[in-house]
Every structure is written in C-alpha cells, then in structure tokens.
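Only one chain is included here, represented as structure tokens and corresponding to the form predicted on its own.
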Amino acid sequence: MNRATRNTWLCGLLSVPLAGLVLLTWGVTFWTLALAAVALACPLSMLWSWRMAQRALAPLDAPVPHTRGMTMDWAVPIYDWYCPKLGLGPAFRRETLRHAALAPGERVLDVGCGTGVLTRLAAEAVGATGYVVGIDPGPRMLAEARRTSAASAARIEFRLAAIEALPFGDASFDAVLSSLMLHHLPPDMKRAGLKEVYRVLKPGGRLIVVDVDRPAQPLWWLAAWPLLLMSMTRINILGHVPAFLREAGFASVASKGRWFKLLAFWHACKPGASVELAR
C-alpha cells in the first residue's frame, strides 16, 4: 500500500473517532445517529471492499507498475455503485465526451480508466475504424474493466500502466482523457504525467481533464477544506491545474464548464497541426 493509499485509509477510518464525538457532544438522538451512520458508511465500506478485494487475480499479462500514486483496488466492489450516487454517472461522463469532440477513426488513450466505463463511451464514439486504449495502475481494476468490457465489439485495449511512464510511442494519439485521475497524483507525478500525455499525444492532438478545481460555490468549502492539508489535492482546490497544463507544454488550455461547481473540464492542446490534417 502506498502513501496516497494509506492516506485515503487514514481520512476514512477518522471517521469512526468523529462519529463518538458527535454522539458524546450532543448525545444519543435520531439525528446524531444519524450523523454517526453517515460518518461510519465512509470506513465501513471502504474495510467491505478492502475485503472483497482480496479476492484470487487472474493471472497478470504485465507487471504491476510502481507509482506514488494513489490506486483504487480497494473500491474495485463498489466503484461502479457509488459513482453514479455521487452524481458521477452516465451524464457526467457524456458531458465528458461532449468537451473531447471525438470523432470516427481517432485514437484516444483513457488514463487512470478505473473500471472502463468512459473507455467504453470513447470507443463508441471513435467507432470500428477507431481505437482507445484504458491505463490503469491498479491491476483489479484492470481485471474488472476487461471483464466488463468483454463482450463489446469495439476496439478497446486495457494495459496495466501509471501515467508516469507510459508505454507507447511519441504522438500515438488524437485525443487523451483523464477523468478524475489527476488529483490521485503528488505535484511531481503530476508534472510527470502531463508530460508523458504531451509526449504520446500527436501535434494538435488534445488533451481533456476533468477533476477537482477550486470550488465555486462558499458551501463548497465547508466539504472540500480537508483536501488543502493534503499535498495532492492542494494543487487542484488552489486552482492551479492550467498552470500545470502549460507547464507540460500545453496550449490553449481553457475551462470548458463545471460540475456541481467543485469539478471543472479543462481542454487543452498540443501545439502543431491539426488532427484533422495529420490523418
């Protein structure tokens, strides 16, 4: 388990500490049990799929990369579930789409794909003469996409990769899509990372990211304050994302619109030709 793993561990399991001070501050009433269960759900279900992780892996095609980034093996049970509760379903991911423009033909890499859900919508989009490829660190997510995945007739790849390194040619790809993946990395990895995507992206080829930014609404930071203590996160509430995006190299770069005004959708491109042109 690695830092930014043991990390997201810690801020759960606070959770069981918070809820007996809620219950010995105000004592035992309906909406202090209340509060309690909403605190515990957070460690509780991270131990349920902790446990069910554990389950036998089929055996690996690659070997699990090494990266300070933080992995989701554990949430490999529920992923699927609590994403769209957290209003991260269906139409978060055609709004998504919606900002990359992909077209028939195109090649996109979908890094930190989890467990394959937007891969899958981005081959659809590209169609049969297309091709997308998912990246993931965490090899059970990597199984459950595949799993997932199998039975769909466009052409999708899933590798067991980190950003940081990834294994492809300079100016592979049309297009690059990182859907709430970058605030997983430490502000070195992510600088790493962005130049890699700049690297396999082709010359006019774009890049589209969709993570936490600094909240737009006041209420929003009575829930997203924690994220400045820790180093990962910082960079995102700061609103320092299209610094690091230029910093790879990126040009362009531009919020396209928000999410719940705490996630925003950045477009940004690599300078040279149009893609349209190089095809």
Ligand SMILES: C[S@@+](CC[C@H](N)C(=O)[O-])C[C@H]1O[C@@H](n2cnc3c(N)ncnc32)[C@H](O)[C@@H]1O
Given for the second form:
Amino acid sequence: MNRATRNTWLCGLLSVPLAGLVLLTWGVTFWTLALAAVALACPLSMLWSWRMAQRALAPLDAPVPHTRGMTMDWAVPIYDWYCPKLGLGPAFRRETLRHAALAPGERVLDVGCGTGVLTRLAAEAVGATGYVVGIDPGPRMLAEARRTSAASAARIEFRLAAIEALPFGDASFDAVLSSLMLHHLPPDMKRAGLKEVYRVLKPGGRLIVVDVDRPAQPLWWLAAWPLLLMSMTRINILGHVPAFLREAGFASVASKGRWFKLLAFWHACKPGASVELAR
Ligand SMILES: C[S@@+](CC[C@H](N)C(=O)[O-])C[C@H]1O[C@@H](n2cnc3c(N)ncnc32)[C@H](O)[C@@H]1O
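Let's see the other form, the form predicted in complex with the ligand, since the form predicted on its own is already up.
Whole complex next, starting from this chain.
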C-alpha cells in the first residue's frame, strides 16, 4: 500500500467517527443526516472500489499501463447508469459529437474512453470507411467498452493504454476526442498527454475537449470550490485548460459552448496542411 492509498484510507475511516460526532453534537436534522451520509459514503465507496479490485478479470491482451491518472474501474457497474442522472446522457453526447463534426471516413481517437459510449457514437458518425479507437488505462472499463460494443458493426477498437504514452504513430488521426478525462490527470500529465495527442494528430487535425471549467456563475463556486483542493481538478476550475492546449502546440484554441455552468467544450487545431476547417 503506497502513501497516497494509506492516506486515502485513513481519511475515509476518520469520516465514520466524524459522522457520529456530527449527529451527537448537532442532533438529528435533515442537514446533519445529509452531512453524515456524505461522510459515510467515503468509506463505503472505498470498500466498493476495493471489492471491485478483487473481482476476477478477463485475460488482458496488453499489460495494464502504469499511470498517475485517476482510473475509474470501481465505477464500471454504475457508470452508464449515473451519467444520465447527472445530466450527461444522450443529449450531452450528441452535443459533443456536434462539436466534433466528424465526417465519414475519418480516423478518430477517443482518449479515456471509459465504457465507450462516445466511442460508439463516433464510430457511427465516421461510418464503414472510417475507423475509431478508444483507449483507457482501466482494464475493467476497457473490458466493459468491448463487451457493450461487441454487437456494433462499426469499425471500432479498444486498446488498453494511457494518454501519456499513446501506442500510435505520428499523424495517425483526423480528430481526437477527450470527454471528461483531462480532470483525471495531475498537471504534469495533462501536459504530457496533450503533447501525445498533438503528436498523433495529422497536421490540420482537431482535438475536441469537454471538461470541467471555471464556473460560469458565482453561485457555482459554492459547489465547485472543493475541486480547488485537488491538483487534478484545480487547473480546470481555475480556467487554465486553454493555456495547457496552447502550450502543447495547438492553435485556434476556442471555447465553443458550455454544458450546464461547469463544463466547457473546447476546440483546438494542430497547425498544418488542411487546417482550420471552419467548423
Ligand atoms: C469520467 S471518465 C470519462 C469516460 C468517457 N470519456 C465519458 O465521457 O464518459 C474518465 C476516464 O479517464 C480515464 N483515465 C484516467 N487516467 C487516464 C490516462 N492516464 N489516460 C487515459 N485515460 C485515463 C479513466 O480510466 C476513466 O475511464
């Protein structure tokens, strides 16, 4: 058990007496119960993720990449159920694809594809002449993506890989999608990952990012401020994602819209030949 895991467990376990203390000192009210429920959810979700890690896994076709990104294998059984509950259902996916403006025949990479919801839609958009590949370092996520895509006739592939070491040659893709993934990476890995995306894009290729951004309304800070405490999310919540995109070499970085008040869609181009199609 490394130091980070030990500290996480320590915090999770401390939240149990904390929940008891809140109830004992402030009495049972709606708010103290809500607070206690949140405190108890921490160790429970940790137990859940530990339990998931014990489950047998189908044989892998590649070694599990070592990454400091936050993988989400623990969420596999509930991910596709809770996303729509958070407003990240089919309408959100359609909006992401609208920004990507994929054309038949294009080669597309979905980084941090999770259960592959967006990857499958992208594969439909590029059709039989196109090709879509989703990568994720979480072996259970990837197994789920493969399972749910097995019936799809589209040209789609899933690879066990991390964004900071993409197993593709230079200039391999017309478009790269990054949906709700960047905020899973600490700052140095955001930099390394975006450089890799830049490398595998063809000149003129485009990157579409949808992720957490600086809250559009002051009231949202009330809910979003804890994200300032984690290095993975701080960059996002301070509104620095466009700067990271430019630093990686991307041009024409633009915010193309928002989803709720907390997520933004960004569009960025790799300068070169067929660049900056007016999408
Ligand atoms: C919130 S999920 C998003 C999944 C999917 N893109 C979506 O829109 O539903 C974030 C994903 O990023 C993946 N991830 C974490 N670290 C990563 C890394 N270093 N490279 C690529 N993906 C990573 C996680 O395993 C997880 O599946």
